[in-house]
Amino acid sequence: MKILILGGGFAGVEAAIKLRKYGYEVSLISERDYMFIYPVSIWIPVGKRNFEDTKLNLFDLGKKHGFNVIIEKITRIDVTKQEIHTDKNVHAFDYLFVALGMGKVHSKGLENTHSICGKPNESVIIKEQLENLVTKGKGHINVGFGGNPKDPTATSVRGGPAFELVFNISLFLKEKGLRDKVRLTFFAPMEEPGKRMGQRAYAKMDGMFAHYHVQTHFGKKIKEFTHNAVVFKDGTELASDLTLYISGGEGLDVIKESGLPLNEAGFIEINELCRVEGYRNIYAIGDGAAIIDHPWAAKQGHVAEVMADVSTYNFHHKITHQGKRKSYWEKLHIICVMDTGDGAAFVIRTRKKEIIIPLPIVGHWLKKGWGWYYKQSKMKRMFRIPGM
């Protein structure tokens, strides 16, 4: 039997782990020969975090658990002949798991713009960006956030890292002495960017950027993006000298191309097994898989992993014919420690309640902690706490 997982991020990393505790043979194929952890990467653009200390080496996560790594460009998704065509070779399945992650919902312009999403060397570029800002003496800073109206949840899954990351940059910029200097402006084409995240949560976005010394620019379509600036489709612009833009996500075009069920957006169809609708031997998990019935959720790194888990678990019990399975809709929720750079701010929501916990100063080392934590645990260094 050959298991094969596509892609080496949160949900692919897990899946392998979980496939090995259940002592199965499995090779994760990834283009990549790192996971690299998104949600610390905000510090990297104002010096807090270093590159290389945000990567873990997927032949080290590899060797440490069992699984095979294979570290290759995937080119085609062949489900009728269960085939998945790289740059290099054309490797055969028996069981596969998709956990590719997602594209970007593409806009005019968008390659004058660097987003803490893309791909991870994108990270460094900001910090340069930022500190040639810096040499200057003053400038212009727009960051912000799209959506894909096609899929809610695709939406405000990266406001998050936009949040953090502006208010990580007005923190730099207060100890450079320019935050007087820079202007630094928040914007998203949507009337009320973050209320997904509740709205208790929401109600005190104000006053977070008041603090923190960012304008606002939100209810207004983007037109394009060019080298200086952000032009809304009611002919207003922002001027720019660093754009940081996330955009809304949709599919991948390899799996665009894969013959699997999708969603409009471009999303894998799956069940509340994260199975792929209408295949017994296909898993889809992690950013790419369509979320359904929950249009509050979001697509995260926990998300991703509680995927991972769900699949895994009703793979197994699927082969060794046992009837128990679990679905990932009873655990959804979203979940966020959104740091600020001298503090954060914990978020939880599900269908039925909103929380949030202000946590001053020791927020931020929370998260930082976590990071550390994070490596160190998926390495089998120290104990992991279930949910983590």
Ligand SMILES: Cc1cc2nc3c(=O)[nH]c(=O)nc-3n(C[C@H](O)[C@H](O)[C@H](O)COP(=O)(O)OP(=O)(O)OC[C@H]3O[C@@H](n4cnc5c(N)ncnc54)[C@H](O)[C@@H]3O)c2cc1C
Second form
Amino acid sequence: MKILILGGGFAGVEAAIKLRKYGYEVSLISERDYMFIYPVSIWIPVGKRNFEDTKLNLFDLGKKHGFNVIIEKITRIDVTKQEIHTDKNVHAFDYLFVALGMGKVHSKGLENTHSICGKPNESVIIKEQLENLVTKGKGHINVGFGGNPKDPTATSVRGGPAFELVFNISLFLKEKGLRDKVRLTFFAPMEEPGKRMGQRAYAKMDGMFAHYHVQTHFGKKIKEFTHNAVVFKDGTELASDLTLYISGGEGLDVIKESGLPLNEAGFIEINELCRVEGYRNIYAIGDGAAIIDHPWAAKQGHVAEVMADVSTYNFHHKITHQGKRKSYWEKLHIICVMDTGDGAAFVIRTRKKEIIIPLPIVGHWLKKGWGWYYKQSKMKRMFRIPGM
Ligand SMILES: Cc1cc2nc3c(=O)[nH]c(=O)nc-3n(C[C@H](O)[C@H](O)[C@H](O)COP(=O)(O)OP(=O)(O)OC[C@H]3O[C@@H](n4cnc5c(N)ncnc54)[C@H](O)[C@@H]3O)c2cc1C
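Would you mind giving the form predicted together with the named molecule, to go alongside the form predicted on its own above?
First the chain shown before, then all remaining chains and molecules of the complex.
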């Protein structure tokens, strides 16, 4: 039985680990030889974290857990012939776990921006650009995020990193003595950015922007990005020396061309068992899978891991003819430790309730500690806390 996992991010790696625990032979295909721990990459631009430390080598992971790693770029998914085409090979499969993450909604002039949610090395480019501005000693930095009206679950999590980045940059500028010389603005086309974290969390945002000396520009649709401005559809613009913009998410081209069933935004339609609609041998997990019936939910790393757990459990029980099945809906919630550089806010949101706990100072170190724990536990160097 040939089992392939496509993607070496949160979802793909967790699925490989779980399938090995059930005793299956597994191959994981990824275009890069490392997993990037995105949640802690927010500190790379401000020099508080090293790029290399934010990577987890896939070969080391494969060796530790016993799965096979193939570094190739997937160019075509042929579900009819059950083949995966890459830039180097064609791989046949009996069972497939698609965990390729998501693409981004295109806006005019996007090449004039940088994103902390893009390719991993973007975080290093942002660091260099910030350092250039420090050398100049003045300028305008605009940080923002957009949505995808076709799928609300593809927006929210990208708000979180944008907030984290702007607050961390504010502290960075303060440390350099440049807070009054560099204008820092947060922009978003929606009237109430951050509301997805819940009403109580959202209500605190104004105070946080004031505290961190961040100006705001909300509720204006973006027309385009130029090399020196963010231009809005109402004719207003923000002068910009550095634009850090996180687009809304949408399905990757390789997924859109695969013939798999997709929602309007290009994410793969799955049932609550994480099995792709209409296919008995294909599962889709992580950011690339469409979350239905829970419009308040968000694409997050921990949801990707929940989907990996649920899909592999259901796969194993199907193969071994056991009746039990799990639903990822039962474990769906937003959990976010929103870092500000000198503290954090711990936000939990479920269908019914929302909790926000301010964690000055300790919250920042908690999130840093999580980054360390994540690497150690994935490499089996320490006990894995269930659900983390
Ligand atoms: C800056 C930032 C901060 C975040 N903070 C948090 C947080 O605090 N908490 C939280 O829960 N979530 C957070 N998230 C969200 C979380 O990182 C994502 O939800 C998670 O990475 C999704 O996992 P995934 O495996 O679906 O996709 P990814 O992690 O994006 O992995 C996709 C994989 O597919 C591979 N791939 C893609 N295309 C191809 C191809 N054509 N060929 C071969 N390989 C390919 C990639 O190389 C990668 O290995 C954050 C995200 C960002 C960007």
